[in-house]
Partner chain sequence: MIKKILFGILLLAAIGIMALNFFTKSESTKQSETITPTSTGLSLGAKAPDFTLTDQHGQTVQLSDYHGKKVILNFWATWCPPCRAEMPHMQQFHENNLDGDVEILAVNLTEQDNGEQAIGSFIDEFGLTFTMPMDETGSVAQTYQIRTVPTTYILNTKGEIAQKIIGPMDEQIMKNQTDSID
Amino acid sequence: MSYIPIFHLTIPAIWIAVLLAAAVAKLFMRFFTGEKIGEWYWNALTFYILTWKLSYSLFHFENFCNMPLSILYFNGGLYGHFLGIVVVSIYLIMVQKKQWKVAKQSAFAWLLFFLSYQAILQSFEKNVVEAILHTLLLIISILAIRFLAKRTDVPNVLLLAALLTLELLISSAFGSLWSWQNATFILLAIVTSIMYIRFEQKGQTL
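Hey, can I get that sequence as one chain, in the form predicted alone?
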């Protein structure tokens, strides 16, 4: 794992990549697809970070009781990560009942976020070839969402499935298919795709 020095702090590159990807994906949605993402986007990210961080007290209860301030330095680890993903999934399902645009935006936003995250992270890790492939797929996804997703003769679900499959092929070419990153990608892709399918079945179009 790489680390990025910022002033007197050394921060894991993975977390810099997460924050940059979140900002970049929101800009891409706004300027290249015309979709202005609502506050649900940052709420979901905040819920994930808080759950991941605070779950340390749940999975390391004895250590937390002995040293409560240890929660400032540690997190819930892999279990905390997946608990955070479950919380985000539940939040998205609940919020899309009141804000129907979430069902349409979340699938594309998640795809752009994950591709941006992989391109940025692999650049930090100096994995040049992998970073280039993720960047190329990111550009293809932006063009596909901008020009194909608005056509009535193009099934958006199949378009999303094709882009998601290409991303999995790239990730598996440089590592194990069964990684926690791919599991996270697949889980949220399934949740957001199901929401999008229900959105289309209701006939709610912009």
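Previous: the form predicted alone; requested now: the form predicted together with the partner chain:
Here we give the lone chain, stripped of any partners or molecules.
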């Protein structure tokens, strides 16, 4: 695990990668696919971060009571992460009932976020070859979404599945596929894909 020194703190590279990937994926969606992502995107990220961070008080209740300020320094760890993912999934499912764009955008936004995250994180970790491969797949995905997703003869869920599987293939080549991180990405890919399938079944396309 790499760390990045910022002022008087050492921040795990994984946190920086998540925030940068979120910003980069939103920009890619806007400029390369013409899709302006709504507020739901930042809301989902904020809900995740708040749940993950504040759940420290839940999972380390005694420490939190003795030293409430400790919530500034720590987070809910793996259990906090699970709780955050559950909250984000519920939020996405609820909000897409009112905003049909969420179902339309979330699967593609999620894929670009996943690929950007891997490319950025591996760059921080100085795994040059892996970072290049993730970046290449990111470029391919942007082009595919830009030029293929709007064609009626292209099943978008199949396109998403193929790109996600290629991403998992790259991850497999450089380490074990069985990690909580990959499990999280796959779970959210399934949630957003199901939402997209339901959206398509209603007769609308990207």
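As the structure is a prediction and not an experimental result, all values here were calculated from the model. Think of the rigid core as the biggest set of C-alphas that the two forms share within 1.5 Å after superposition. Positions refer to the first chain, counted from 1.
After superposing the rigid core, the C-alpha of Leu9 moves by 2 Å or more between the two forms.
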